[in-house]
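So this first bit is one chain, no partners, the form predicted on its own, shown in structure tokens.
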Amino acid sequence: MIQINQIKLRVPVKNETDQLHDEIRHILHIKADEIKYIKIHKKSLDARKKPDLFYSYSVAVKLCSSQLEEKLLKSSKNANISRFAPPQYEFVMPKNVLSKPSLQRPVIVGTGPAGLFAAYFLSLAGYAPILIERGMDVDARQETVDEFFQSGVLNHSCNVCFGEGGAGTFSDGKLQTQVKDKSGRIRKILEIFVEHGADSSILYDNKPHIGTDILTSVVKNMRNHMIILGAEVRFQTTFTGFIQKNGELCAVEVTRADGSKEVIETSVCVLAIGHSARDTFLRLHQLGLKMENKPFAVGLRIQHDQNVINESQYGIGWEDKKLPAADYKLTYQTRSNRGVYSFCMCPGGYVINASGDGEGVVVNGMSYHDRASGIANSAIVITVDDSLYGKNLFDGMHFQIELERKAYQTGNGKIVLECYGDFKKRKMSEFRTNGVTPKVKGQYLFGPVSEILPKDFYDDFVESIDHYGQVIKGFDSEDALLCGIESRTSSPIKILRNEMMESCVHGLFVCGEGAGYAGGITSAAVDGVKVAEKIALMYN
């Protein structure tokens, strides 16, 4: 096949397939009937010359004659024409699983992206893993979360943080990552998502996104497929420890919802516990796992009318171009030398109460697949490290807890909202009907958000928002809504591992965002796949 890069189509695109065929015929100087089929490989929106917008494509073209393909590849002097040769990922299947019965049932702790994909590939390899999840299956979890949003009554073991699919289930479902895909792992992960219900556009969109409404179905379908392959999934079952002998894993200990305990004998366990498993961090430390604290970021979430963002990113006349809700990515270095940046931006999304602790309030962002709420939101966060919160192992975690409890107390358990204009004046806000309409999942009230943010960060935060107002017109509007606290941008702990991705206990693997090695759905999934590879390699 032939790959052609940088094909430009002016927005709005009326008939994508026909227009791409026309462009390909022109570029390759061939007839229409010489094209067998085309496949979009990458697609991105080019808004550098707004309001003139273009979609930029990389396409794979299959011609009716392989001889013609070779002729064109040899004769072309166009740098945008090359042989289509994407990396092909293939999981190396172990040869001796059945000869090692003690390895047939590895235990996977956590069903977020890292645990889910580690289990998925181990299932394909015949290991029949046992998945342990403290929360409920995704359907029951959805009901529990909806009840919390309505009543404020929190289920401590099943909520936005815990349950099938992990914290990413109730998010925007972004799949872009800074991880390079030389191995083809990311492409394979996206293909698996599509096989289980995600839209095929994620295979080529420059900024792929699933949406929480689709992601819940995808996760369930993956689980059912693993069960067919021999896996077992135990919900409402909490990992409480492990047993080792001479540095070798022998078993893991779990506690069921009814309080009964079980010891599961295994020589392989994957800890994919997520960034909110604070009790598990403490227990692992007691059991001697080597860990260290790590930097993270905290801040507030800001809401704007999505039209404000669309006009800034797309230019005048964007309404007639059938464009998706626009996103943004912002960074700034303050005069005090603090790094401030946007995080987990949710176009057309909602702010949600992501609390996993009955005495704290945490906010996050979530979008459905259509991103049609009419409100854009993003966290604006400031990097923190042990120079601020302390050098001890759990000082960062305690710093998070302190902020979350302050947010809880300020709002009496509800999310606190405040207009940016009043935030700057340190004046308690009241709802303004001519301003931004809150799009919030969970109970909320208007109050002094400025009292939640660490005092040392207030000036940096205001300086950053005012700067972003010069980048995106209206970003610093007095009616923009702030809420907090956004404190769980990443894990405050890193569990140390060796080149085989094992902890200091042989057979006890660690991966994903909670262990400190990923940030987001795709990078966590990649980490889970790598662990599965290591397990297959170690026992091959």
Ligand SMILES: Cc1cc2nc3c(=O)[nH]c(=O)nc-3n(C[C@H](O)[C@H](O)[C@H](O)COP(=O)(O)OP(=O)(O)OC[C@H]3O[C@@H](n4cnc5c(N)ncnc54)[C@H](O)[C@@H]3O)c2cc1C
Second form
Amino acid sequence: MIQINQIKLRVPVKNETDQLHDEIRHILHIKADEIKYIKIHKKSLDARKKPDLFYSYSVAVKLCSSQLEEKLLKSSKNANISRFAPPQYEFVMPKNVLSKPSLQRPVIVGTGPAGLFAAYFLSLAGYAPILIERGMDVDARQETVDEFFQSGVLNHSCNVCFGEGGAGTFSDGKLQTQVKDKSGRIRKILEIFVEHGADSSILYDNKPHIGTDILTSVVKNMRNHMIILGAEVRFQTTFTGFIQKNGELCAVEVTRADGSKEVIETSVCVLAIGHSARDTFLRLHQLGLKMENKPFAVGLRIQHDQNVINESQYGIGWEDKKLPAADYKLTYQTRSNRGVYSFCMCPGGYVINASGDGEGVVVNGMSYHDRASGIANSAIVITVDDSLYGKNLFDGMHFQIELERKAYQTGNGKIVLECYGDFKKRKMSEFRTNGVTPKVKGQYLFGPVSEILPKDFYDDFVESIDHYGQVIKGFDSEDALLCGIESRTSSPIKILRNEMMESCVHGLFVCGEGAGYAGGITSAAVDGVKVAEKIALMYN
Ligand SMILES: Cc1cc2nc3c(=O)[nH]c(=O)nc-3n(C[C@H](O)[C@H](O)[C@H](O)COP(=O)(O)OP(=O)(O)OC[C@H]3O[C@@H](n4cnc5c(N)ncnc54)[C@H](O)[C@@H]3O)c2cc1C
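The structure above corresponds to the form predicted on its own; please give the structure of the form predicted in complex with the ligand next.
Below is the entire complex, every chain and molecule, led by the chain shown above.
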């Protein structure tokens, strides 16, 4: 097949397939019937000349004969034309895994993207893993989380951070990542999402997004597929320890919801516990795993009318162009030399109470597939490291806990919102119906958000938001709504691992965001796939 890059179609695109066919015929100087089929490989929106907007495509083209393809590839001087050869990922399948009586079933702790993908590939390879998840299955979890949003009563084991699918289940489901895809792993992960119910546009969209409503069924479909392949999934079961002999893993201990314990003999366990399993971090430290503090970011989440963002990103006339809700990415270096940046921006989304502890409030963002709430939200955060929170192990975690407690106390357990105008004047907000209507999942009230932030950060925030107002018109408007605290942007610790991704205990693998090796759904999934590869290599 031939790959053609940089095909531009002006927005709005009336008939994408026909227009692309026309462009391809023109670029390759061929007739319509010489094209067998085309496949969009990448698609991105180019708004550099707004309000003139273009979609930019990379397309794979199958011609009626391979001789014609070869001839065109040889003769073309156009740098945008090449052979279509995306990396093909292949998981090396060990042979006859289950026929080896000595091999115990691997135990995977955590069903977030890291654990889910590690387990998925091990299931495909015939290892029949046992998945351990402290939270509930995704349907029961949805009900529990909805109840929490209504009543404010938190289930400590099943919430926005804990339960089937992990922290990303109630998210925007953004799948872009900084990780390069030379091996084709990311493409494979996206294909698996599509096989289990995600929209196929994630395969070519340069900002792929699933949406929480679709993610829940994708996660469930992946679970059912793994069970057919021989995996076992145990919900409401918490990993509470392990047994080792001479540095080799022998068994893991799990505790069920009723308090009963079980020891599962195994020589292979993957810990994919996410960034919020504070009790498990402490337990692993007690049991001798080597860890260190890690930088993370904290800040506030800001809400704007989505139209303000669309107008700024797309220019005038965007309403008639059938465009997706626009996103943004902002960075700024303050006069005090702090880097302040936007994080996990959710177009057309909701602010969500992502608390996992009884006496803490944490905010985050989510969207449905249609991103149609009418309100844009994003975290605005500052990186913190041990020079700020302290050098002892877990000082970062305790710093998070303190901020979350402060947020809880300020809002009496509810999310605290404040208009930017009042935040700037340090004056309590009144609810203003003519301003930005808050889109929040969870209980909230208006209060002094400035009191939740570390004192030292207040001036940096005001300076940054005012600066962002010069980049996106209206970003610094008085009506923009701030809320807090956004404290779980990534893990506060790192669990050390060797090149085989094992902790200091042979057979005890650590991966994903909680162990400090990923940040986001896709990078966590990639880390999970890599662990499965290592296990297949070691226990072949
Ligand atoms: C509200 C929200 C929105 C987000 N939006 C996005 C987004 O749009 N795009 C993006 O890329 N990222 C997003 N993220 C971040 C993303 O979800 C995480 O980076 C990702 O889920 C990390 O994957 P993981 O598998 O490493 O850990 P997690 O997803 O955190 O999964 C860990 C799992 O382990 C379980 N667990 C923990 N301890 C134990 C134990 N002792 N025993 C048994 N089970 C245990 C937990 O219940 C959990 O299910 C969002 C996060 C949140 C909270």
